[in-house]
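As a starting point, one isolated chain is supplied in structure tokens, in the form predicted alone.
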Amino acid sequence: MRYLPIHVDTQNARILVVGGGAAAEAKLRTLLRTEAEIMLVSKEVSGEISRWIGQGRIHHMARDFHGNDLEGVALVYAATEDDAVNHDIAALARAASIPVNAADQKDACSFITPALVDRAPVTISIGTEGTSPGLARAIKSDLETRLPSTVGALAIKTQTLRAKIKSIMPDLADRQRFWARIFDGKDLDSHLKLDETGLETRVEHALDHPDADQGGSVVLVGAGPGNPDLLTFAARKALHSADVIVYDRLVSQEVLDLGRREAEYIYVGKQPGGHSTRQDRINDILIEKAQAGLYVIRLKSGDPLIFGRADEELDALEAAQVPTSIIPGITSAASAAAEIGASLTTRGKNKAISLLTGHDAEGFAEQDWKSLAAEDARAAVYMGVGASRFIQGRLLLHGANHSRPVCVVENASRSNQIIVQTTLGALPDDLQARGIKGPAILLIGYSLRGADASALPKVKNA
């Protein structure tokens, strides 16, 4: 992110804009709207500025731009219709440390203007660093849809409520979790059919019934794959209300980010070969946590019930009497045959899929390599990169074909996902030369779609 999005407080504040045409009047559509004082410099100025300068919202200089016009102001827009005027005000601008925006010269402002869609004081500010206006409009638009008028009044009327809150709650923890039973616990439809009344009268219930809800929980919760598009909806709300969330090493940034800002993250990875944190640790941290009154999501890569040792801290949760649930996920198997363009069952070819592990408690896993070895057996193998050589020995072995193509994708769904497509004879000696380390999963029996297997090139980038 190269532009950090803030709001600027415009109340009392002086803005100067240079130019009376078209990128100047854009410029004073916005500006209107705030609480700033408007200064414009321009010898000429168009019909629609020429309206606003006469309804008294602008002050109006005609005349060129002097460089102590920069005196006293806030900020600066370098509007005129010529762009080597703009960038000469932009460089008074930056010298004199105020910041400053040049119409259509992203390189010459030190702040740019994003879309923004307005239900004051509600507003929403959409930027795409200056690559796409077009697109940014694009969400504008949609969003507005999406937002009716009275959303502003539903934000005054929860200040006003806020101070009540703080006056009987003055930590700022239990605010936070009073909050986010009033808005977190509800799809945003909900929120938005809600009028003063309606959010007053949530607020006196919630008040007059304290105990409800307020004992902690825990969820389980699958991040799916990495690629947060493939995030379910029950999980990205969950995120948008914890106030802890124990995640493991597979779990990406992106997913993470979802979380609120304030929760408390707590990392609990298990790096193979490296450090680890003990199960029965995890165990303690979401049982304490929860006993806090915490809500508590338990965030694991995939699905948390497919090679995620849920029944472990499932166990011990119930012992410890903390209410849970469990919101699935995308499981990598799932979305690495996505990605490769295969169906996981095909008819006339295989009945069933195995999903196995390549390494167990006791080091690499043991499964039943008489059927697996079958022409029509499929599988995906989780962890199996590291135990890939046992597995092509177990597979050949027990009489599987050197030819049977093998499918390994590594960072499924992601930006750095890597596809290699090889057999199970050159299986570990490909993942070798290919340096892939895992994340992946191994799809035995599987190829990519769209060309003859034989003819398939070994690697594929994503």
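For clarity, every value in this text was computed on a predicted model and none was experimentally measured. Whichever C-alpha set is largest while still superposing within 1.5 Å between the two forms counts as the rigid core. Positions refer to the first chain, counted from 1. First, how it differs from the form predicted in complex with S-adenosyl-L-homocysteine (SAH).
Comparing the forms between the two forms, the C-alpha position of Thr232 differs by less than 2 angstroms, with the core used for superposition. With the core held fixed between the two forms, Phe178 has its Cα displaced by at least 2 Å.
In the core-superposed comparison between the two forms, Asp315 has its Cα shifted by less than 2 Å.
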Given for the second form:
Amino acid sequence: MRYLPIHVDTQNARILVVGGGAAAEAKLRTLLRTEAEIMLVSKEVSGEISRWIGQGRIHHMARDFHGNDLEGVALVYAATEDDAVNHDIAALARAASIPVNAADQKDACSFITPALVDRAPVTISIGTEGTSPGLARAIKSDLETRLPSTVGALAIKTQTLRAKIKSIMPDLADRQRFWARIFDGKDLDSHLKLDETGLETRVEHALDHPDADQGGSVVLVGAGPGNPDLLTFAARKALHSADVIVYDRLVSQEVLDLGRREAEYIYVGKQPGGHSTRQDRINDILIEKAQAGLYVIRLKSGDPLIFGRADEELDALEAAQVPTSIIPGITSAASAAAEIGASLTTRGKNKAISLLTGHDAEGFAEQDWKSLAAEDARAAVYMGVGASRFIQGRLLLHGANHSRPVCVVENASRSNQIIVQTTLGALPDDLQARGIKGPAILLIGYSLRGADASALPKVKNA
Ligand code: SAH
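Cool, the form predicted alone is there; where's the form predicted in complex with S-adenosyl-L-homocysteine (SAH)?
The complete assembly is shown below, putting the previous chain first.
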């Protein structure tokens, strides 16, 4: 993030706009909504601007800009129709340490203006750091249709109630919990429908029933293979309202970035070169946080119910009488299959697919190798990179063909995804040669769509 969005106080502030054409008019349209005193320097002004001047909303100086105009000014908009003039004004303003925006000259600006959804005091600014104003406008118009005009009044009403709640609950954390209950983040639509009386009733009810809904809970959430587009809607909603987010090593940063900013983030994955947090310690964290009344999200890569030790956590939570629920996710085998364009089951070829782990508590995991070696057997191997030579050895020993295709997808769905098409005979060597370290899924008996078997191995770096 190169640009930090902040909200500038315009009360008792003076803002200077230089220019009187279309660029200046666009800036003025926003500025006129603020409380600032607006100074305009321009020999000529458009019809619309002269109307505003006539209404006494703008202080107009009909002349060219000079340096003294910057005196006592909080912000400057260099918005003449002449780029060179704008550039010079911006340089002067910057030299005087006054924040300046020069129309259409990003590099001359010390700030840029976002697209705005204005339901003051609720305001949403949408910025693309100058990359795509059109996209910002599209997002803006979507939000405009979703936010009713009453949302500002709701915020103002909340402010009056906050003083009352503060006198009842001196402790900040208590108050934050209280307001989180009122606006619980799970049902924005119901909040947006609240009028002032509705809000008052809700607050009174919560004060009268302090224990209702007070208990925390834990949701096991599938974070998918890493690309946030592959999260479910339910997972996104849960992330937005979490108080605590407990996550593993394979949960991607992009997914974590969707979590509520104020949430507490607890990493329980393996430390680089170190040990994983012990399972009973993880269970304790989940229980402790939920019993403190918090809404806890247990984020697991892929689907939480596949090689995720979910049952151990569910058992512990159940024993502690903590309410739990599960939001499934896209498991990495499904994502990998989508990336290589292969159907996991094919009519007339395979009636089943096994989901295997390369490792279990004892080390390399033993499987029913005889059936897996059969011609029509198909398998997706999780945690299989380190075990690839072992898996190859076992399958060959039980009669599998050296030429059986194996397609390996590392970092499925992520920007650093790598696909390696190989054969059972070449599997471990190819993985090593390609530097595959995982996380990766080995799809045994599958080929990258369009891969020419005679030209194996193939690598695709998406
Ligand atoms: N619950 C997860 C699996 C956890 S076990 C799921 O449903 O996907 C961890 C293994 O998942 C890794 O060793 C790797 O085999 C696989 N995995 C997780 N994310 C992956 C990704 N983005 N691409 C490929 N494999 C992945």
